[in-house]
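The form predicted on its own is given below as one chain in structure tokens.
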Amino acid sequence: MREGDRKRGGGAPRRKGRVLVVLRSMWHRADGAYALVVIALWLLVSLVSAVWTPHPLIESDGRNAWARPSASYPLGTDGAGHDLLSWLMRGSLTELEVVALVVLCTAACGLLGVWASIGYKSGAGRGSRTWMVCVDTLIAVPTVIVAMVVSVPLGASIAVIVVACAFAYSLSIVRVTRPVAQLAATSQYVEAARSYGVGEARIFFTHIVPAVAPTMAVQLSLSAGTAILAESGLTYLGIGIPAGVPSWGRSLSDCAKLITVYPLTVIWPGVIITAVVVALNLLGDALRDCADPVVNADLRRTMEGGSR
């Protein structure tokens, strides 16, 4: 086997080993372990709820409309006879879809904004400064206003949440990552690559994106948590998840009017939302530290061993 083939064949195992080192390091941190456990449970419940829930979502037990937690209804019913556990389980799948779409759209729009902010297309002068003035102006627009505008043609839907959140969060990513991107864009290795005729797109994805990736990871984890809160707020206003579609925000919105009658219906979705949002917020910080070879000695030793 040629030397090049051995190198190509050994790349995947080395990357897999680094991922395992990062996960192990996160597990040994209190915040990282909490985030991993909660997110793993969230993913597991989402997958299970796609094929099974304790009770059908459309089932309504009129004789037990206000049932307290029991063997038949572990979390009780929601005041309309629906099993609260079944709705929260299926709602976890909806929340996962919302978070995944928001993170993907925010990452894509954020990278486009970073590209524009460092002035590749307009030169590093007036064009990029004008773009950042626009970014600072748009950041001041409340997310709920964007959601209301988008809801006019789309109505209450997941698309409203995704568009409004991606719009607001991507602008924040541009503002936070721009100094790091500018520093990387003016570094000596980027100038050397440009002198060899390397295209700007390749420079951006091979040098600029890795430089801003740690900061983006933290911002995206915060965006994921905030997206869940935004879903709950927008659904409560009637422009988020439509009626009849299970979600944590929908359960919270439907049960909020019953809080003086039966507080447990509001406590359960509130506890779940709080636990998951905290986990997502902690995930970014733990991932940033554990994936940095300067901070993580175990990862640094793994990379040094694989480079020999």
The other form holds:
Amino acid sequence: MREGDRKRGGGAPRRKGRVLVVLRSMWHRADGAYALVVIALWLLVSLVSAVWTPHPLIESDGRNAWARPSASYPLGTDGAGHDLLSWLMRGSLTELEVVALVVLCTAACGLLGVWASIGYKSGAGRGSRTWMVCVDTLIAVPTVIVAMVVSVPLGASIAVIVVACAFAYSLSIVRVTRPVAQLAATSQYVEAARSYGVGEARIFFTHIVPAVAPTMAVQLSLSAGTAILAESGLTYLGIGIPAGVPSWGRSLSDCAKLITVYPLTVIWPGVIITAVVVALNLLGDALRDCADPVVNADLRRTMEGGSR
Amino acid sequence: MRFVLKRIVAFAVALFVQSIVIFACLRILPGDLAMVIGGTTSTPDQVARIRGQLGLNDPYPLQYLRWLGGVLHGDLGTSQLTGVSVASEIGDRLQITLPLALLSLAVALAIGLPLGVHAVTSRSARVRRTLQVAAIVAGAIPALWGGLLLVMMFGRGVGLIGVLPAQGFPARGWHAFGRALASLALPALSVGVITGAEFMRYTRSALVDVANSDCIAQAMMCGMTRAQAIRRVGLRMVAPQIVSVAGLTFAGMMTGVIVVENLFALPGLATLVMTDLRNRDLLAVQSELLLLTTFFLVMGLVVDVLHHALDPRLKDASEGGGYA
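Having gone through the form predicted on its own, I am curious about the other one (the form predicted together with the partner chain); can you provide its structure?
Let's see the whole complex now, leading with the same chain.
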């Protein structure tokens, strides 16, 4: 709430300075540095793969099928003669798309859910309590089942992953952030703002969203990691990324078929997925500590320096 | 006691709502069983006739009541495609999924609890750090990959130490007890290690939270070492939370193990739902989903009641408290 007031009073430049401070203090922690490096590499590789891959993706040369790892094919090729390295590189772009969509949808649905959970005029009325019962019931529906049902009309597509993940994660966000949101909604800032005649929507965005933002950022970064794991699972089951589209889950599923031919090839997609998921999880932890002015003295100094 | 009653009422309401949601969601889906039975060569007339025979033309409320009535009498219905009763089909699949989930849970607890405690009590900072990193990394492994790695190590025919079967379940089921158990070993290990890493992280962070509390200080004043205090007092304090997490994780495993089941060619419960859904055998799917949901809700109920039984602090809170 205090933050919300400042943000309105402050301007873009100071907020930018704050982001830099947060990034710098993350860089000074081992886990934060690892997360930043891996995520930067991931972004770099996906950008490069959009314009260049060592071998064209659809190059399928019958003579090169099942090729051993060599100088020209560092990770070997699959049964159709596709270069596995190129597919993994382009896969990172697809993965980025999946993660971005899941995070965006989860954030949007999560905010809607939070809004419903604090109730109209911030009173925890019957409506918001019923909604929380619904959340508790719906949260029991497993992601795989949602994905299966959604995949019937949509077929295997990114949309299946996004819908299933956003459904599950936004519900858990509502549950986790509800106490914070409730506290903010009943604060005197909100009461004061309402007495000035500030609208409900504006109160929500200036007072409640900033209050739940730190908790939400951590949850979103965790859900980004889980989305990648879900992608690999759902793609293996044939209801995720469709065949012929490169993704890490697709490479992993293809390698599962290769296991009797070149067992060592299986290692790569798994290592990449694990490394990135670890990075996303650590990002959440580091973000929680570094973006919190109470814990991070540097950030506090910047904020106080700015408000003088 | 009032708390338990309240929870049971909430449970019944939730179950009823779920049954409507399941029924409605499945009716929105395009395509139907008549087309699957008729096949690609059937004429619209034939499809319409099959649809009439199956009762698919009846109004939805009537279909819903017929299904619900059957379920309330303990009849989950008969698959309209295969003619096998849904209950026996589910029973067959549970023979694999339930032991697999139980074994995985046992592995996860056996790994997660001791290591989680050790990650707090160990005197060496390096050990604590290593355990923490190990938990984070192991928790980020995709289940499919974990399974593949285990196959590469222990799978018969492909692995370095090929001792365990990597495919299928014995045809005689649990009558061939040893072989059945062996075929579940690798899948249970791969699910268990990944889940165990989560338990370990959870145990560690819960213990860290209570490690600085007055209770631990009190125990140390009575003469325990810090490690003893954490093991005897701290673990008891976090037990309710750990039971909750274990219970809900177990419930999640009933469908969560589907990837590993597929990898090891085990026909499990979630695979059954997927096949029936693909065939639009909606009567079977809705009974299966209702059963799964019931299981989740029952687990939630059990966990809540256990949580209350284990944590006396909650007793006071629930006397006057509402749902929230």
